[in-house]
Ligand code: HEC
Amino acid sequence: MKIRDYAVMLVLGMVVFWSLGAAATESPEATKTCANCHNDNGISDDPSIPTIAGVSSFFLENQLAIYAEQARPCAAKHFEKETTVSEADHCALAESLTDAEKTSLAEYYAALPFAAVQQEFDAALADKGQSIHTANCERCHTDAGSLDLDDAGILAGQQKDYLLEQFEFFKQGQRWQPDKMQPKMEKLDAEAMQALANFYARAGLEAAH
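In the form predicted on its own, the chain whose sequence appeared above, alone:
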């Protein structure tokens, strides 16, 4: 199934989900594997791993579809946690899940509360990153990237190392939406990327207060 077709099905599925007033209350079986890296609460304590709790179910389910089509790198470059190859290979994991399991996982983690990572940031770099965000990112990643929007994900409060890795993937055209993201990231050098990551680190802490 193509990613665009999958996205259309997600929209239709979520309309039905909302109309029924359903809620994800039970932990799907597949969360046992996810928890090995993302923890039981979906909140990251590893610099290379994102928090997936509180992110929109549309975004999470779409990412699983993207992984299944290998339209983004299958694993992070580094894992501080001990993990098996099968757990680190998100493409293999996504391919092993049924559509119903993808939906169940996405709804479960979306229903959990997001918590910004408690991490240090450079104030001067964060100020520079704010200007970069306003000029290039705010249109889609509104409120300093703190909202759980359908296709944008949450940036504020994510691990800096994870964000820097993803910036580079987008810059190299290795993640889905290259027409949208690659031109933005190609304009940024290493210092600008660091500035943007520091801005999101600060924005996450500010949003939590």
The other form holds:
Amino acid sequence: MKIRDYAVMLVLGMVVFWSLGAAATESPEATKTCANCHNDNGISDDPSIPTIAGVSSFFLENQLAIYAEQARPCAAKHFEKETTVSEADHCALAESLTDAEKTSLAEYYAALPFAAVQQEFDAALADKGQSIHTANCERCHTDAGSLDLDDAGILAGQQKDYLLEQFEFFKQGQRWQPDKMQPKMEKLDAEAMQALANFYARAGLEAAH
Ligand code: HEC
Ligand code: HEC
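With the form predicted on its own already on screen, would you show the form predicted in complex with the ligand?
Everything in the complex follows now, all chains and molecules, and the chain you saw is the first one.
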């Protein structure tokens, strides 16, 4: 190979390296809107807003598609955080995004590190929640719902209030879910939901060790 060929390869290599680096760090324009509520790091500091960092891109992209089809409640304004954005309507938000934008937003947040919410839990309820989880949920939400690989969200360390609301949505059939999850959600009563929420709060703190 001539010296010139090496030089060309080096430049090509740098271009590839640069574009890979850019893909991993450069935030899509739309994240400016998202950051109002989900913060720059995708980690929630509001009980009603989920953490979206470190969750699988497959799951996140699906959620945006599901919102666009109104196959889950659109997220009315019910969070406590003060923001410059007054409208949380994710159906309208998702519908305004192209497929390519949905993909790049999902990939962006999936690449950020997950961090469990630091929240209180009741130990007795968490124990009860653990039995319910093991019998009904662990098959699909493995390692106490802490693995992004399951493409089923991350439950361990997710906001308790957010989870409680979603349990209810699933139970009432207001949010799309796999056929085999529905019967499990239908039989949860208020106490079982509290138990599960406390279990996932504890599991998030344990996984963080
Ligand atoms: C005004 C506040 C607000 C803004 C702005 C916002 N979100 Fe949300 N987001 C929420 C709330 C609240 C929920 C929970 C909705 C619910 O209760 O169903 C949510 C839920 C989600 C979920 C579902 C997560 C899960 O675990 O199922 C995704 C994904 C998401 N948002 C992505 C985004 C993206 C991407 C943007 C920017 C394009 C964005 N959000 C902008 C408040 C906001
Ligand atoms: C047959 C597999 C299966 C079973 C059993 C199952 N789930 Fe799921 N779950 C999923 C999948 C897949 C998703 C993602 C759905 C989507 O992409 O919208 C999900 C999503 C969720 C979410 C949404 C997470 C988020 O960030 O919004 C919650 C909460 C949840 N499941 C709780 C439970 C609980 C609690 C149980 C047991 C009582 C359970 N699931 C049983 C497969 C399952």
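Positions refer to the first chain, counted from 1. In this text the structure is predicted, and so the values were computed from the model without any measurement. Rigid core: the largest C-alpha set superposing within 1.5 Å between the two forms.
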*C-alpha of residue 178 moved at least 2 Å between the two forms on rigid core*: yes
